[in-house]
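The data below hold one chain only, encoded as structure tokens and taken in the form predicted on its own.
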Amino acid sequence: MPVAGEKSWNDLSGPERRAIRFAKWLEPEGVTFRDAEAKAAYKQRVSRLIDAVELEKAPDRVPVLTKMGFYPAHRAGLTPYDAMNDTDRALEAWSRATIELQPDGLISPLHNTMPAKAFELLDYRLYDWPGHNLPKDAGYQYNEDEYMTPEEYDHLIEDPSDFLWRVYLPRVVGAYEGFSILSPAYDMVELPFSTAHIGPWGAPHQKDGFERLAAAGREVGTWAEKVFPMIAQMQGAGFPDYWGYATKAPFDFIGDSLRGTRGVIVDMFKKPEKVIEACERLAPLMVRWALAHTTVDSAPGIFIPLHKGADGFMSDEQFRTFYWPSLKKVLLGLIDHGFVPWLFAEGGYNSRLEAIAELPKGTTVWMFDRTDMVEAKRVIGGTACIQGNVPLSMMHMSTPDEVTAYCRELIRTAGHGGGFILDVGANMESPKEENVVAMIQAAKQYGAYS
């Protein structure tokens, strides 16, 4: 794809690629704006976010975004169960939340309106969700376990895709159980060996798995036919999307989904070299994961939730040994492709700030939960955009005046000179509406840069 004069995309540097992504974010193709006012508002919001990210100049004011779980459903009188089982009503709730609250980016329905029936059909065991082992008014919950044994590190390291398809997925998704009897895909490259791979696809129990996969695919297809036009409609109303896709830190991929918290902690002491080797092996695959779901027209942010690198989970030495090296490779890989890694640093990252400061200037956003924002501004304010961190306890329990006062002080300190996005510390589920409004209005009332 020729771009930027005679250069092809592969010949461009990371900054050049990011400039193209930002230009396409600012002037999105395929978005029909409601009117000239909505188009102007969209461009103003995107410009505001770009200025906050790049750290080259202060935006016109502090941007404000809203991390939300099922709150759009709650405020519309729906349960989380409704949100995952009635797409039409759910999308109306998310649209209303965006239009009525007026943040600087759309409130995306992607993570909380997913079709529950698809997961039921698949016998998906990694999570419970509203109405499936949980009350209908609860959010979804992860079922952590040791889905990979310590002895299987070598298989993961040698051939991650083969391990995931033939070992891991059959353990965590009922519809994939038949894949455990398949032979490696290498058998298909030579005709005399191919029958070893072809035969197991015809096993009697495979038919049920295929039918469930197809039915779940149809459910997701029907959902996607509604949710993505809704997102385009919200963009057309003036509210940009900012995350093109997501990926994970390699250590979290292992510790969350494969070995579990207990397993990976034990491995850090008993098999440290295997944990490090697996993280290194997974790092480029975490970059490719995001690339597989994005194009040059996708929103430039790549969401990365950080689960096990927080203060208190491991020492700073362990963080520097097991967590940060492979995560840094993922971040630099994404940056080289012109993306903006948008990291959710759950918990506190006060002892990790010096590591973050090693990254290139103006290339990442760090959403802080319980990190000291004044210290974050001091240490990495010249390196990265920081986002957060109005406490959820305040959003649920405080008065609007208290929320406004907290946000005003946050803007004064963390927002000094730019490079700051106002937001809550973690996903909101059922905060006071008046407190959400107070936070958003605080950015508009007190966040202007003169």
The other form holds:
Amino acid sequence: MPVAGEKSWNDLSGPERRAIRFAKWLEPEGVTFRDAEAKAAYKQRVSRLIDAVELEKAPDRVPVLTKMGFYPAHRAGLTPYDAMNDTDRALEAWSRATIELQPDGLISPLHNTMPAKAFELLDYRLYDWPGHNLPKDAGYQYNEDEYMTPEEYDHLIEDPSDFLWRVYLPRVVGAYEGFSILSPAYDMVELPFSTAHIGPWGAPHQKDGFERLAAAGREVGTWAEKVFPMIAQMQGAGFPDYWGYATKAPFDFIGDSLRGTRGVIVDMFKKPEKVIEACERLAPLMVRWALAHTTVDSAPGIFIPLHKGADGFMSDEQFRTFYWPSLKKVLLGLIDHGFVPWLFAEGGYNSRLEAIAELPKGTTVWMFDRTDMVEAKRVIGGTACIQGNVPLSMMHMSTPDEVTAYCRELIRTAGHGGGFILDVGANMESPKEENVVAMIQAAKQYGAYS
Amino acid sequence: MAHDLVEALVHMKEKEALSIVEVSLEGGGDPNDILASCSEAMQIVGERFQEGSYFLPELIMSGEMLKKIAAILKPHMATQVASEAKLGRVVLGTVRGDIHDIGKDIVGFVLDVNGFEVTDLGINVPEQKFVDAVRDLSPGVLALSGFLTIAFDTMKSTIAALEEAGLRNGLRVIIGGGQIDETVRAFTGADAYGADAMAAVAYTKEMAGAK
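Having gone through the form predicted on its own, I am curious about the other one (the form predicted together with its partner chain); can you provide its structure?
Whole complex next, starting from this chain.
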């Protein structure tokens, strides 16, 4: 990690680290600006976002971001299947979306153009994707199941990575099946012990897995060689990236991907102490996960999709017992590293606002979907930046005038005094283009502060 | 026994509930009484969910406990229990292109404990499968679920397919899911939308003329 002035990174406080990340965000490494105008536009947009996040002063105007899934493909006449099977055309579509719609941040292709072929090669079973058990015009979707048994909490808690490598991955990804016969990596620290670990790598069926992994790796490599330059190019055109990486709430990590909704809920009643212990164990690893993929030059936001803590998914008492304590540790850990946790509270979060108000001021962004924005502004407006929440139904079916009126009202109420980013409530897939334009225009036309 | 079993189930005490069931059966208890207690307990769980003191976890845990009790009872059930009179039949499913099931399952559970006979067609259900089910089962209400925006279109095409098959008249269609609201209802041609499972039950009861 770099040195800031006299102090090394390790000696800096969270706010000092964030200040460095923000400064680097304003002057991004490895970005060539198209021209002076693009550079000025970039800086203005980043400053606008920083002001909205920090809550120290209102930005020049309400920033506007555009949460979307496969919409850039849709508007270019491509299906989600095309987006995941034809990188060149997909990236062209994503570039055009940013350039033509002109939001305050780039529309990232990272989470919708991943090469389907890699997942086919790997026999990746956690998701279905367009053309693979789903129609070509549908987005990828998760296959919920109990991929971890209730008896395996102890292995997960004692040694999470070992559990993931040797137990979990062989179950959920075909190419990793051979890893189930490997011994723990501890064997390798002593030559006389190492044979126990080395031997299973030579089992005949490992070869097929290795070959598939290597082929999938090449697919992703080819994609990455195109996608990252495209992102830099969009920054160079004046549109900042804002998420450096992503992580998850520990309870969701377990409930979404390991035990499944039913599994984790039954565990809440039958082995509550194990669920809590596992969440606590995973909390620092969720921070480390984001750190592993970022440098001080990365965009400061860390995207966190929230699932099982929403209104209705559990009571307040259950939220306070199972969900929030470890998530709060993740957030405070990320904040201490100078990141800005950028949470997507899909569904409603009306009953959780009091918890959010416990966080340090000006350190997080909360993207709301069905949450009451006026109430959110009242309860957490002094704590966090709020983002949202034009309903997707409106983007699909209303008129531009209706969208404009809705946005003006949001700006007046949720946007009052700053700390607000205008956006839709959840990912757009096939909205009316004129409604997207109306939303973006509303921020520019009616969002000026002072 | 009966009261203890209801208590144990309502308080999510699985071990206790299962042991009460086993002790009762060993003592020559009537499996039908056990089932009646289960039904009473689920009624209470459903009420608590509807009034907002129980949430998804209690619904799911109740379902899990019932499954286990049903497995214990099975060998003891000499004759089929006469099913109680139901308020009406509801066909339920997540529309094509969408594989989300949690919301659909909640609605199914709450309708069931409120006395409806629920036929769940599952997830990613093609239009034709809904048409066939409506034709074969003649439900009073069809409930379409969807979490993704792709469901806006497939709810619409499902309802259109029912119209084309001449099955729309007299059938009440209610839709629900993450992004569903009045705007989507109007777009799809459904009769109603439910903001949550309780709204779905209220509507279905109203349609069945029940209180």
